[in-house]
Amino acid sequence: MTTKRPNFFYHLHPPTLPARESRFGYTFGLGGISLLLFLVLGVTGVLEMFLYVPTPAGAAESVRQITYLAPFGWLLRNMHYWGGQMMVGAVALHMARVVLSGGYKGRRFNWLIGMALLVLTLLLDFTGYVLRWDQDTAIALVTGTNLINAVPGIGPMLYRLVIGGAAVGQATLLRFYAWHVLGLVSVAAVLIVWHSFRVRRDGGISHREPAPGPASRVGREQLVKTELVAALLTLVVLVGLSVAVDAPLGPAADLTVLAAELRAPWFFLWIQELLRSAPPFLAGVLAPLAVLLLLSVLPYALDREQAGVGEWFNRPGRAAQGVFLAVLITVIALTARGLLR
């Protein structure tokens, strides 16, 4: 008689695990659904390859051929770019669960290593924003490469280094392209596995010590089968608004003709409601910076008790808790500003 061997999936979680925290409504599945939606965006993305062309004079033209002339290309490219505006989501709620529920006690560097995830999350939105090639990015590339110009003493190097010269042009498409489809890429990649690794490592999900007995653990297999569901349901939800909303698509992009009103990308509209009322570098640099670096420290700052783990809204980390809440607060009250101009 032989017995059956758990699949990879198993191999990601322990063998057993607190029953409350096998539950949907713990974690939400945040994570697991941020790994696939970076696997479909992966997957839709390989395949546009074959049609776009990185050049300013074709990059606008193949766009609408994939969406236009390519079989099934206009739910393709509707499913990676709502796959993207998914993934920002999903990865600021991850992050949200997890401060909220003392996640990151004893797990404080990967804390940090999912900070960077979503640094790297929102820069390859920002790059694949860009290769759309139409006046909307052309309005966004332009204001946001002018903000690093704005750094004093190193800012025109960084300027001149991001876009590939002295003005955004032929060599700026192929670099965004460039770390879109690779450099971005494999960079998020390797530290999702490492963030992965260490969460089991660790243990599987961060967790609060159960009762004593038995009854007090589950098998994996039920995490499993939940994780499952929430992809599933994750994927219906991704496929019916790529059926039901185009991914937008402007006229090509000249550079010589930018609108007076800029127009950033949502999750980048806080930074553009900033510097309505700001000077740029410290509103569309110094802030920014400020935000991560006060995120990054929450852990090591304001929160360095173990107690608490696994405890919605623990007492010991109300302060970062109270930090997180009020800088996540006010993007989401400057963002609804920005849409509703």
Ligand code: HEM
Contents of the next structure:
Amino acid sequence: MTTKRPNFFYHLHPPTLPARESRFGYTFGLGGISLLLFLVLGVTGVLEMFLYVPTPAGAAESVRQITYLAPFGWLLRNMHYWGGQMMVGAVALHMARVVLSGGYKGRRFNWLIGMALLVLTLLLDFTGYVLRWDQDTAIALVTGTNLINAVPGIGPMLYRLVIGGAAVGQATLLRFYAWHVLGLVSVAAVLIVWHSFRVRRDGGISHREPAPGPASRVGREQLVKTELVAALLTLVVLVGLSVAVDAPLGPAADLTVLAAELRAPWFFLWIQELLRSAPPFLAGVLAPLAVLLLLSVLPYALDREQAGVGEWFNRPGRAAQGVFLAVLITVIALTARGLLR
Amino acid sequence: MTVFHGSARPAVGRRQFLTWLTRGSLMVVSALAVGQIARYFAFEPTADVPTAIPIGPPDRYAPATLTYLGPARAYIGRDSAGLYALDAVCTHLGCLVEQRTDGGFACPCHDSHFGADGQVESGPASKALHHLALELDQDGQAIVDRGRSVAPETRLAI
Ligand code: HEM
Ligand code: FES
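Requested next: the structure of the form predicted in complex with this ligand (the form predicted alone having been shown above).
Then the entire complex follows, led off by the chain already shown.
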């Protein structure tokens, strides 16, 4: 036992934890990595706000200034960009871990908070992408928001609410900016705190019970050390990517210019592929909602068993795991098809 | 006012009633607030962009040509009957269609194809490209009205 007073990070955990489930090889630290990326995005994002100009005429130019003129602005912007992409990946992998190791068992409500966080992460990534306001992102904005128009009945009204007018323009950029830097971020922050609180409330990280053999436990110092290593590795990858590969930036958006090849951002490529072959409302609205609904009800409809918690590919959870993997593989296959076009 | 005597107790106690009152008013106030926030969001600070766009004198467009005009986001064509304006905005999700070498149009977003007259050749788009209204102003300038579509055979005689 250490005699030092436990610092803040220790207080996030119970004094002792089950040994097996505290190992990096069980959670891969994915929830914590998502949280870390969110914090990094907050810091780099706020710094970007000091130079970013949310107007159609000024946006792309100000991003150019951040990238090429402001000292270390390129690093800041690249870290924000890659942080966003990595966060989408980390959140998705975190979900996969939870499904495949039965982590949702007995914690169905926290699974729903997790679903909301997945949606918020995607919305944050999309609204951020739009802020760049170059040719690619403007087209993604036009087609993405036109999907709202395809909703029968309330579509056109919702569309104007999102867009802030009859057509994409100044009001749209300002709205997306406000959602990105504050609206969505605050909701996400509240849910992240709630999500973490629920984990502790539900008895810490999910674990096997009864654990085979004498239940071995470790002190929380051990977990904090593992987390520190995971955090450092994540930062190394993030900074490495940011130094090696620049975030894209095309010519300022001009909604009157014909463009040759247009692609949705990578995390929505699967929807773009669906849109090629099915009506907009079905492919662009119902299909994504159906995927979200299906994932949300996994612990309610497909696996209500407590048995198998903490066990990779546990038997009672096979149906839930199967559905999850089927959805994941379909999304990955459609994304790959979009990338290879 | 009802007065209860002795051991006669109301079906709903005072505490219960106050709890309901509190919850009820909180709900009503929240519903009102959400409604007002929705109205706030519906406010549109910038005026709608004008739908009528001047495109110069009609004889500027040579016979048997098709020209893309950025400000109008439309293809201006001229045939033997006169001038027409074909909306370049794809009826699927709003990308701008490009002219193919054979005179038809292709959309770069989800690969819809349209004939030279704007009719759908292959999806996912299900509606033909719009033909936009064309008129002359007092100075003889042609004006495209993006807010009004017309029948495909409509022409502005030159
Ligand atoms: C937490 C507070 C955040 C703030 C204050 C913030 C602020 C900003 C600002 C000002 C920009 C415009 C500059 C630019 O385009 O580089 C931006 C862009 C962007 N943001 Fe954020 N952001 C935050 C969180 C996030 C999160 C959580 C994500 C993703 C999950 C994200 C993803 C993006 C992306 C992808 C871009 C476009 C980057 C680019 O193309 O350069 N942001 N953000
Ligand atoms: S926007 Fe033209 S095909 Fe989808």
